[in-house]
Structures are given as C-alpha cells and as structure tokens.
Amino acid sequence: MPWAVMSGYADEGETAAGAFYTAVDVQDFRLRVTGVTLSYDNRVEVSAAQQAFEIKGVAGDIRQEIFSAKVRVAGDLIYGSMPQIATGVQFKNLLDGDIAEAVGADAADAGMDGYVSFTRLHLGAVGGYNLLWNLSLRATKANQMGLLGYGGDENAGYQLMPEASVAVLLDNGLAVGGEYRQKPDNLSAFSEDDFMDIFIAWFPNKQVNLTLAWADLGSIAGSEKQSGLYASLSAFFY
C-alpha cells in the first residue's frame, strides 16, 4: 500500500532510485512482483512494477503491470502539526485478462486508482521508541488489485477503500508492525475479503532494507483461508 513519504532519502534537489523484489506463497496461489522507483526533491516520486500471479498447478502466470506517480502536497513527516500527505495514481495493464474476463470482470484490460496518503512518525511515543503510522484511503475498482479485472457485475464503479499501517522501530534497525487493506467486492461469481499482515523489516543501512510478514489474504477466487509469507527485499541508489 502506498505512504506519503517518498521512496529513497533524496532530500531537497536530490534524486534517488530504487528497486525492489516482493514475493507472497499462500496455499494455492504465488504473486512475484518486480519494479523501480525514481523519486526527486522529497517532492515527486514515479515507479514501475509488474505482478506475476501462479495459480499453483496451473500452466501460466496472470501478469499485470503497474506505472504509478506520487506527488507530495502538504505536512511533515515529524515536524508541525499535520502529517506528511501525499496524493498519487496507479495506471494497471493487464496483460492476461481472459481469466478476468471469464469471472465477469467488467474492464479485463486495464484500469485505474487514485489515492491520497497521511503518514507520521511520533518520535519516543511507546516505551521510547519511534512510532510511525501510515492512513490511505484508494479510490478503486480493482478486482484483487487488478489480477481479475476492474468491476464487475455487483458493482462497476469506484468505491473508497480504507489502508492503515502503524509500525513501531525498534533498536538495531528493526520495525514491526501490522497492515490492513479494505478490499472492493465486485463480483457475484466470488467474494474477496480484505487483506492482513503482521510484519518485521530490518534496514541494515540505508541503501537496503528487508521485510517479512505473515499475509492473511483470506478468500482469492473461491480459494478460502490463503495465508502464508511475505517477503521484500528493497535496495536504493543515490
């Protein structure tokens, strides 16, 4: 999901890049995701990324590709008394859309979100430590993030859908945390549940940093109960 601070520590008049690898493994399904971020100035961010979603047993992947800009537009991450906001859009191609297509999607080719994000850090709140929560909220019509379409026959439209992230950074940098994601339910053929996970990251420095967590992705396409690792790894370059 997204935040309101930009990827990287470019600061005023810097640019930093990025790129990163994402993997879920539930009980039927496996989603990679490849991509790269460029952001300027602590300002602007832009990125690009593809989903490759396995269906396991099954020949061929679902893949979906993803081009996104962020724009900054008000607060502080620390300082002041408004959070840092960010506001941003999502443009999604799907690339194999005759599933989509086959569940009733009403859009099976592409589709659109836009979002607007507030982000925090309380410096000392819990017990000494930094305390940093992320508030989204995504205009959308995407069927599992786009991998089945965009609307559907039950609803064809936009809805908002609610993110939230809180994390708490511990010493030698560590942070855990949790995230939930308020998904649409667009198609009668199957329902979908939103999404959760626990998680621990570790930045080593500042140029990487590694996230796993335990996903509760709850039902995909009739699946029921998919649960299971979460892994991110993500490097910066000035």
The other form holds:
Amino acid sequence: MPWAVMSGYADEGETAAGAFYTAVDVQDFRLRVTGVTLSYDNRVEVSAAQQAFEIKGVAGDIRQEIFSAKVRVAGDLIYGSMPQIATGVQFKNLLDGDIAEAVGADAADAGMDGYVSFTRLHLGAVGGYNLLWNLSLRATKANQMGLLGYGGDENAGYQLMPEASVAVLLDNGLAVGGEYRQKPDNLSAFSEDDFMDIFIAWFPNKQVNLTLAWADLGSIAGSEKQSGLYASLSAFFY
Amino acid sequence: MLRKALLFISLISWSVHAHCGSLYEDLGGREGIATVVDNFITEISFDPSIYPFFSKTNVPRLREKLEEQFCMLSGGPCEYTGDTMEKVHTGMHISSAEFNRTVELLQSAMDDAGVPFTTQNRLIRLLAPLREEIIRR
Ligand code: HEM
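Output the structure of the form predicted in complex with the partner chain; the preceding block shows the form predicted on its own.
What follows is the whole complex; the chain from before opens it.
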C-alpha cells in the first residue's frame, strides 16, 4: 500500500535503511514478501522486494520482483495547509509467468504501476486521538498485483484505481485502522475483487514496526472468498 | 423534522464539548502546566542535539514565558508577555528534525507529568501552526 510518507523516520538530511517481511495466509494461497528499503531527506525512497505466491498443495511458487521509487512532491504529513503528496513508480518483473500466460494475461513478463498518494495526520482530531488517512490513485494493468500478469482479454490498458486507508493512533506506538483497495478485473477466466483489511500496527520504537491485519481478498484465480491473516514486520537500521 | 435534526446535532456537539472539558483544566491548570514546563526544560537539558541551542538561555525567563504561552493557548487565564515566536527563533536555523525532536521532548515531559495521550495531542495541535515561525529562520 503506497503512502505519501517515506519509509523509516529519516528527516531532512537523514537516511533510513530498513528491511521488511510480510506474510499473508488465506484459505488456498500464501504470499510472502521480502524486501529492503532506503529513504533519504524525507524526500525520496527506493525499495526492492520479492513476492513468492504459493498455491497451497501445488509445487512451485509464482515469484515477482518489484523495484520501486517514490518522491515527496509537496505538503507535509502534519504541518501546513496541504497533506503530504508523493508520487511513485513500481517496476514489476514476473519471474514465473506460465500461469499468467495460461490464463490469458496480455503480458506475462513485466509491468509498471504509477501512483500519486496523499497522506495526512490530524492531531487530536477524534476525541483527542490523532487521525491518519491516506488516499492513493494507482495507474495499473496488474492482475492480482501482477502475480497473474498484466492486462487481459477484457482490458489490456491502464486503469486508475483508488486505494484508501484510515487509522486512529491510540497512543504513540499503536494504531488501528482499515484499508480499501480497488483492483482491475482484466481476465475473463477469473474475476478479481477489491482488497480490504482491518489492521493494528505497533511501533514500539523507531526501529521496529509490526502490523497485523485481517484481510478480505475476495476471489483469487477462481477460488472464492479468500480471507485470512496478514502479518508484516519491518526493521530499520539508520 | 429539520428542527429535530438540529436539536439532535446541537445535543451531540454539546455532549462532545462537555466530554472534552477545557484543555487548560485537562492539563491540570497552572500547577499542571508548571510541572509540564519543568519536565520539558529538564528533557531539553539532557538532550545532546537540542541542549546546545539553550546553553546561553535565561532559564527562569524561558520557564515563565513557556508557562504563560501554554496557559494562554490552552484557554487559561493568562497573557503571553514574551517575544513573538519569529523574533525569538530567528537566527537559530532550527531544522525540521530539531523541531520534531523538541516536540518529542515535550511529549515525554507530558508523559512524566501524567498528562493523557489525548490531552497531549490537543496541546500539540495548538502548537503545530507555530512551526512555520520557528524553523529555518
Ligand atoms: C512548538 C515549538 C516551540 C515553542 C512553542 C517555543 C516557544 C518558546 C518560547 C515561548 C520562548 C521564550 C520567548 C521569550 O523569552 O520571550 C522560546 C525561547 C527559545 N526557544 Fe523556543 N519554542 C519552540 C521550539 C523551539 C525549538 C525547536 C528550538 C530549538 C531547537 C527552540 C529554541 C529556543 C531557544 C534557544 C530559546 C531561548 C532564546 C533565548 O535564549 O533568549 N524553540 N521558545
């Protein structure tokens, strides 16, 4: 989920480097994501990640590499009159494109997403608690984030997909919230649903973040009603 | 129907107001604010990146002006008699990182004074607009 905030806590002139691991486990699938991220000057962020998508009971993961860059273009998370605005690109390399090809994806090797994100924290906005929201608009062709290729027989072009999150900070290190992510539905072979989740995020210090979520991913590759637990751990070393 | 709706809305906003109380009271009045400011000055004096700004500062004056400012901003019966934020902080070249660090020190000062998180947020919200008059000058 792209937000307009940069990874880590790097302020002006500072650098933050970190690594993250995410696992999502639903009825018929499991997704693992491993990645590294580097941000500088509270201005730019680059990251590299590898996704491994497992179809339970079937040997061989579908792997995808994602290289991302993001730049903060205007505004501020907390101060001033404008929300923080960032724009970014994600280059996706599908390493195992056989299934994407078989299900009729327009491209089964590589794709690119572009997005613009708006994020704002409102101090003391709900009964004294801080309110955080994010709105992103993503231009994408990806089928199931790219794991089933890019574009399809029903739509081969870019579409603009909104993604929205809202969270309340219960104290300095704990947030609860929800997220909704609209997705394309490009393939006639499989229908694709929007993603949504409710999450709790824990920031015991500036080095560690643990997020747990219950995610409803809808229909994936013909398997209906996929939902389950999402867990993500990030660690930052300056 | 419209009258009922309006009554309902005013009841809600009344109960929200009644629930919050004045920030000045929630901070513990003059005494509570004095404790917060004391803790804040202690936090500053132990912070290696922020203390150098204050090495030549007249601390009794700073304490008095901060107390007045927090009291006035939170709706208490005080008047701020110090200099403008712009005048005080010009020439210091305070970075946004140093500003954020100082806000963290204020948060720990309030933690130590037993000020609840929601009350802390409400005070910081009132200080946030002053940032533009304080940093990069
Ligand atoms: C919301 C943030 C801040 C508020 C509300 C604030 C408020 C004040 C007030 C009321 C005074 C006393 C004014 C007077 O004596 O007339 C003062 C002085 C001072 N402030 Fe700030 N300040 C803030 C942030 C900062 C930051 C981030 C720094 C440096 C990192 C800083 C450095 C100083 C110094 C060094 C003085 C003393 C000046 C002297 O020695 O005369 N302030 N501030």
